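Next comes just one chain, in structure tokens: the form predicted on its own.
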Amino acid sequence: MESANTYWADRALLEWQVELGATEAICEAPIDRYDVPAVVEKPKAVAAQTGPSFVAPVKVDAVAVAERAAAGAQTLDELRAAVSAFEHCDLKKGARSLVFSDGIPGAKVMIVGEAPGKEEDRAGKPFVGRAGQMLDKMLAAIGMGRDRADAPVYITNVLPWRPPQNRDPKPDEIAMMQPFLLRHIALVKPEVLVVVGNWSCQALLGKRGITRLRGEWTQAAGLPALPMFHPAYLLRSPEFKREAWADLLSLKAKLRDG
């Protein structure tokens, strides 16, 4: 009787096993897959890797980088270039413009705001929106202005780039930009500082609470400093304009009496 395991039958069985997922042929001698060897060989030590190895990225001290860059600036133009070249503040990536300053260098009064808003980001100058218009009116009320040769002011911000959606500055952002701010003050050499808003107080005085701090002369960066309400706050809360007017009169008296 002829065997049924013809070539074609054997091939069909092999193809069927391949379709089932078989990847190797069955040995002639049986293998006990559950047999445990009497001696288990220890794994051989892996030779030391000679190729390139992974190196963890070095964390950059952004504040130290800012301090070195700020210290190297000998003029306002050099400081502006140093701030523009600073790559460690993520705000720069989302901002349209660097907002450095406005007004007349050498003015007796230097006003330090918090951060640019939408209008400032477009114009590249601080305090040009509604809050800026309010600030100009406040200064004009005591005979001062950013463009007045007889009684000029100089204006800058703690942060030179607009935070997304005008959110509050973060502590690390203030810390890394503070060296530039202090160098800015040293180069302008004002007689007094007007510290506008909570976050400016945080950067220059190390504390917040503008309703408590405003109107009281203190020291910041080695200069007499007067904390005041931010003009944007006065737009939202006009009932505090009386206190703002008292602060402006205090500023005027300080400049007159020294």
The other form holds:
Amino acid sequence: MESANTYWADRALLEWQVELGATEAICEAPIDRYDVPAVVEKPKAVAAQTGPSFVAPVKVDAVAVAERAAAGAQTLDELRAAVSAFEHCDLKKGARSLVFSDGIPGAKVMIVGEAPGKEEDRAGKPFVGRAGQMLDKMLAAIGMGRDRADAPVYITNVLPWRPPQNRDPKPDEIAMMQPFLLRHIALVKPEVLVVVGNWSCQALLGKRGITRLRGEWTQAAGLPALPMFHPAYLLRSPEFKREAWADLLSLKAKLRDG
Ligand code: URA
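Structure of the form predicted in complex with uracil (URA) (previous: the form predicted on its own):
Shown next: the complete complex, the earlier chain at its head.
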């Protein structure tokens, strides 16, 4: 009686599996999957991982590394070397050159831009493309220039490597390059900073919103700082050149009156 029951039950089970699409039995001998061993062995892989050859990945604090490297630089050349040796910013991998600075160290005005573009990446110098030509014209309008010994400026960027496709800087990129920027400012010792564009404001003032911030003197890195529209923005929106002119005059007055 019992064996007949088992036969029909087993047959029904098989038919059901055939209906589900099973076309063959994959093992020669049947496996009783309900026969679980009483003691389950620990997976060997876990033991192997704790062995001497396993090296756990160490999470590097890139900001702390940058702070130490920046603090160790006593000259601009040493700072350039420290930035060049910094391996934690992925932008470095995709860039052709390190874009460190241009202009005359010791200038009263230090201009902080955002990041190199294609031309800057090629040339290894900040602000040499169309936006750079615009910046040079703006400075010339108030009698200043990066090559003018009588009224020089010094120029750098928040990021020394070009972001791919000129995308916006990421917060972690700004954070890890900021110690180098602050050390850069401390070594150049300008009287004032001109902070151009939103991302430079983010790095130095901790906020964006250039339309509201521009033209208002504030403090950054312990110095008077003037946020201004980015020259690339002025190329796209020339109607804001009037505000930029007002800001340039404000810069000139600050240098004259202190
Ligand atoms: N824009 C920037 O902010 N910096 C450059 O060097 C070039 C374009």
